[in-house]
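First, one chain by itself in structure tokens, the form predicted alone.
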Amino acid sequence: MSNYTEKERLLRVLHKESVDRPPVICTGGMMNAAIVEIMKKTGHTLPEAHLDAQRMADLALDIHEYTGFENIGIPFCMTVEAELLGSPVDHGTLECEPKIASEIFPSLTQVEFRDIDQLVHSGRINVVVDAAHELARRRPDVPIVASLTGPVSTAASIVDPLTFYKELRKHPADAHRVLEYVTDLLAAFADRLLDGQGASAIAIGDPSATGELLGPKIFEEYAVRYINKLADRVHAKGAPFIVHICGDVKRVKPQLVSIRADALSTDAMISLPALKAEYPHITTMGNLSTFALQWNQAEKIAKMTRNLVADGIDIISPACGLSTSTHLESIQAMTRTVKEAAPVPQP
């Protein structure tokens, strides 16, 4: 029997020290646990709980019970930040998660810049720091992970994507310049989530961010420098750093790995056990497939669950974002056989 609470068994693992299990998590934003099956068992449901801080604590909270996740994920969308940057954003409904209606500028040429100590705190920015106190006051064992949209993909909410892309390489200056002006609002965004008793760590997605789509140069001089700008953020102030990275990264692996993560989380397609052997210094996070979630048996999930646990990966996690018809059977399936693994010998 451990004598972990959930909060240093995910802490331990993030600043690499013994545990006796790996923890099993579901970090919010892009990849949250809203499932709509919850929210009927419970009352508490979106998208009021986008709107209302003690609304969105209320629904981590039922998150955390019936799921068994180890940790607090908030907020539960991708659409914080940019539509406090002026992209307009439906708030969704019971199934479907918030969207970005339309990108506010055609062009990263024409993106206007705001004052980042009045855009911090202001706009749903204050929903979700108000959540993470609350959280923590009322579940000080349980770690309240904060999870924000990456830069990459938090500038190509505000700017058209298909321009944006291009522009990356045509209108480097004016790129650097957009990616320094939302790295910069999300870096106070997590400094308002850590300071005092708020959120325990910090995590990212930035499904904007593939290799697939940057290549490795442009992912390197785009994604690599802003994603690690957040982290020494992050890191100044005493919090972990976990960042999830969508798509196939084989092409960007020796770009990937200079990211300066507590831990690294892939989609199912990548091999974890062969990244870890390649590079044992990564704290690696994933990878259950959520297609598989979504619509495979317990026992298959179950099965899943082991080999990743039995293959060393140091934090077992959804590999992605979760669809809201996914069944509670099949989450529960995945974190019972964690907690059920055998003790990891300690050195």
Given for the second form:
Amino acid sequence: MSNYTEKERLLRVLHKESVDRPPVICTGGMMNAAIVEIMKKTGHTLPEAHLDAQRMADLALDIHEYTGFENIGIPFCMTVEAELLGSPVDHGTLECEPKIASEIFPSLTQVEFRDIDQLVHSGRINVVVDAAHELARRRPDVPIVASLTGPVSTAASIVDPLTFYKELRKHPADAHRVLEYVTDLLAAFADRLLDGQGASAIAIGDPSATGELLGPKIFEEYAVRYINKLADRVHAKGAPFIVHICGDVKRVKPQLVSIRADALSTDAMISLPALKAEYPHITTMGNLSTFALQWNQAEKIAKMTRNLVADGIDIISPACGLSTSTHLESIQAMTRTVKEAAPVPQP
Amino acid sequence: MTIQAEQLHEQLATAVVELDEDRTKELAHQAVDFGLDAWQAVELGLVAGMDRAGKLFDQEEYFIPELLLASDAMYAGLEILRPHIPIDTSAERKSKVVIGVIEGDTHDIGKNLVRIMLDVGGFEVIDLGRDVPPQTFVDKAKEIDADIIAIASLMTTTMDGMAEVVRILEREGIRERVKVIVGGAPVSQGFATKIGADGYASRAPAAVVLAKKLVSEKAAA
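If the structure you just shared is the form predicted alone, then what does the corresponding form predicted together with its partner chain look like?
Once more the chain from above appears, this time first in line as the rest of the complex follows.
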């Protein structure tokens, strides 16, 4: 029997303290488990829950209860920040997550800078902040993970991506100005989530900032630099910081492990034990293939999950965004397997 | 070919691979001023340079920003040289590709790279953009008698739309008329096989090799 609450266990792992077994979580944001099957059961549905704090909290609680994930993760999309910064967003449907309809600025050189204090108190940031505080009140024993969009991905959601990637090289001064601006907003958003009794941890996903897309030099100059700036702000509030980086990281390993994350999550193709063997200081999180979660039988999913636990992954979680058509039974097979796992031997 | 032409082709290729758009334009104007064969300047200069950039991308020396800047340089040169290419040189029927990002997904960097590389590889590419419904791929392919439909997805959540394109082609009885290729971060060969696509490529240059192979198979069939 375990003596830890879900919140204690996750926070202990993020603080590099010993635990009985790894927690199994799903951060929200890009990696959310708002599957159609749950929403049809409970009637707390998307897209409405993207737009209203009470509904967002209700759906997040449903997901926690049905899936067995040992956290509550909000929001359920990656468009909150870009929408505030001006990009029109299509809020999607029950099955389909929100997306950026069009990036508002044609170029990094044309970004309009607005007042961060005002921005951070408007739009759907209020929805997410209110939901985090409501959830923390209702479930003090469960860690509330608030997921933000990474700085590079946010910037690439307000500037036409094709131009954006070129201008990272062509107009570095403008690029840094925009990344600073975006990071300031994200940091202010994180502050609001953490202030009072709110989120227990901040997670970010930065899918537009992979080593494969950017290469090591630009990855370091823009992704690592601004993710670390955000990390420092979150740490200054005494909260842990979880980072998910998509894609193959083999070309950017030294840069990747210089990210000041309390847990580092990667895509399914990465061997986390190998990464940890090479860089023992990192806390690993991951990385059950979401393709497997969608298509495989529960038995196979349980086996894959057991392997992750046996490999000593510190936090078990999906490796990427889940399909909204993933079966609840498959997710439950994953979470149940972790909870039944033999306790980690104490050093 | 004159030494002067050879030198200029090499300089054009170098300017493209070095991502130098201004230099490429300058050299393209020189080629026109010297009365060089514009078609050769494109093929042996601009396209050769883009091929080199593609190889560097494959070797992971270049990444997305570099490949995009090389293509900008190439297209800038092309714009200057194109009016000087005799019409009949390019009259041969090019194989046609309909490309797009599947519905629900608005991440189009990968698709844009493949479009550029297919264009460089001699295909006529019709770009449907992003967030494209499955039926639109099929309708466009029918309309222009396309050889290939190329579908991209960057999200696990939208991959079923790719399978839907194949299903529509089957339902309409035209599955044999057009090859379907798929790509994008969450896509794999296993997934391509599972949904009955004709091919999968993990990187943009490989997509061109795949497209050429499928077209030649189709011609032989």
